[in-house]
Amino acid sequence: MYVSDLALNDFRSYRELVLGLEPGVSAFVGQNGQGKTNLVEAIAYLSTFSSHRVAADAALVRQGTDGAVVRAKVVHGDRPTMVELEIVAGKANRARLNRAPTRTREVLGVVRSVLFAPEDLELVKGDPTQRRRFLDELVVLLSPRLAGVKAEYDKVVRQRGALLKSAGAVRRRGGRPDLSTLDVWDGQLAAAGAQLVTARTQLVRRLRPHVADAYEQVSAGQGAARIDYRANIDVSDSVPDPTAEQLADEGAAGAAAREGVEARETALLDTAAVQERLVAAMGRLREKEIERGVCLVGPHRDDLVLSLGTFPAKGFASHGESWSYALALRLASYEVLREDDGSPWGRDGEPVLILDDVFAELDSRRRQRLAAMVAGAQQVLITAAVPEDVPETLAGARFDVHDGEVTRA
């Protein structure tokens, strides 16, 4: 799969832009603030309906205008597809597929992309929110129907949380809150939450060998990377977490720790059982939830645990190791999408690989190793401040970006 044409109207700094692209490598070169990241952000937005730079869509609309439009022609094999998203600040997006209006969820998965950017360092160093978002975006790319499940779950968490907060306030005033609807919210949270937990667990299993392999290649074998899914439901059930040191142990203790993780993961693949465990956990923690006024149970409190050797990556990995780990997570995502048997496009569903201002952050060895790893991708889009930041091995089309103007070099 590759993007052959991109058109922007009132998106970020672009009032109007029409750009032709090709398979292989395309590099957008320009100083900071000239608009090169806006280009690749638009393609990534078509893929995930979210930006890697801002939380609110309103920031994507050019100042002084009411909405933005992103259009792309995507080629799967010899089959072109036109995708269009209209972003209206404060309102739901509107979508077109081959120029015909359609529901936005119908265009999910038509454009597949994996974007690596400096912000991805937060996947390793940041809080669990970043890692949950990483998993959920990839889960939706692999199974677009889960976008609706995720939206439903988020809505239930907000509404159930509001009820808990209200109940806690009534109790503090000496009253008796009406909790008659709480069981209904518990059931709805458990039904949607169990699907998310199962999907995330399946994904982590698929990602794990690719993360280990990618980290080994990027770092030249300097450490072993391992990812594990930490479910809040396990914490609620008092299931102890093995340490990174236990998992890395090559003896009997390590084997037992890994078997424990395997058994715990297997239990999370049973959606019906997870749903029952979520309901039971909410029942046990109900008084504490009312007291604190928040939902203490569910996948919104889960985490993706990153280990490096015998230590957790967060807090122990150096700056260079953290960069290598973040790269490994994105490269593993790319490999999982490439091998996805569920894609309606088959092999032609290979994602576009986007490297946004990445090479300037890497030392020369990591730069060359990354270039060698991505050179064979069907389409690679690179942004860089200066031409020297693009490795010579990634020869291809070059575009100069200056003050919102894009010209073929």
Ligand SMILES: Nc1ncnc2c1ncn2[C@@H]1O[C@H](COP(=O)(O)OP(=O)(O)O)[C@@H](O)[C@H]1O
Second form
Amino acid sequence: MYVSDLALNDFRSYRELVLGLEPGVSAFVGQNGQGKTNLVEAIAYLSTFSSHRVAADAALVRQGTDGAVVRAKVVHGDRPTMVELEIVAGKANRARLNRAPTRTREVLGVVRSVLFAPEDLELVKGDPTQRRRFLDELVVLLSPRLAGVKAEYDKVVRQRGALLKSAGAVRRRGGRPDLSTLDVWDGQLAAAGAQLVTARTQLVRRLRPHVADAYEQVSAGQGAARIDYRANIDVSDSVPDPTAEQLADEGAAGAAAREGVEARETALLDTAAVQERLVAAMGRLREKEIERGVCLVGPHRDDLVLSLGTFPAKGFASHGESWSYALALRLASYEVLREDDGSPWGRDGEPVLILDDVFAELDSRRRQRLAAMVAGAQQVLITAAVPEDVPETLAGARFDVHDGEVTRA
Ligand SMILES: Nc1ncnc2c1ncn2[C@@H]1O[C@H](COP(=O)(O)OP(=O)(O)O)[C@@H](O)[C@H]1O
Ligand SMILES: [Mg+2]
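Switching forms now, from the form predicted alone to the form predicted in complex with the named molecule, please provide the structure.
Every chain and every other molecule in the complex is listed next, the one we just looked at coming first.
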């Protein structure tokens, strides 16, 4: 798919913008603070309903106004679709599909994009929250139905957490908390949580070979990247996960470690079994949960483990390696979406690839490799401070961005 038209009203620094786009490469060039990222952020927002830069939508609405509108015409094959989102600070978004008002969830999955930005270094160096978010955004893009499951799960974790906290407070005052509702919450957490665990595990399996390939290409064969989903499902009695070093061992011990990991991963694909294990784990940990006042069990505490050869990437990878890893995760997402034919758009699930200010950060070798890898994509949007930052092999349309004005060069 590609975006053929973009219109913004009061989005970030743009009062009003109307822009025509074509398939292939488009580069947006301009000094810092001119509105390049704001522009591509708007397109990414249509696909994930969130920004890679801020947690709250309020920052997306132009200062001094009440709401922003992002509108795009996207083309799947030769079929155009009009998508519109109205972002009202502090309220739910309003959506339109082909000009008719609709529920926002109907719009999820229509625009597919993969954005790679300097912030993605946090995927490798940051805490597990970033990596869970990476997985969940992709899970939802692949099956929009799961957006509801995720929202339900987040709500249950919040409310169950509040209940645990107040039960702990009652107990500390010497009282006996009423725990009858907790069982109901346990069941709901396990039901939604198990679906998330299974979906994330399936996704990790799909991503894994592409991450390894992309990393190898970006780094010119310097290291083997491997991703694993780590579920904290049997927290109280789990055997420790094998280390990356044990997994890379070439002898019998390594083979056994890999087999164990494989078996545990396969077990996570059985939603009903995961649900039971979550309920059982909550049963075992109830006292501890009440004492601490937090939900200790469930996919909100899981992680995506990134290894590089025999090392975990976090804490060990150099700056350049971390960059390559983050890039490999995004390129792998792109490949998974591209090969996905489960979308209502059939085989044209190919996402728009957005590279925000990344070429300047890469050394010339990685730059050339990335350019070669993305040259064949249906639509690539690049932002850069100076034209020299855009590799020559990625010739295409160029737009100058200055003070919120976008003009075709
Ligand atoms: N909600 C907002 N309202 C008005 N201006 C905003 C808003 N959010 C960001 N900006 C402005 O947008 C500019 C940054 O634009 P950005 O697209 O990040 O620049 P760059 O071209 O460097 O990528 C800043 O000048 C910032 O003040
Ligand atoms: Mg920028």
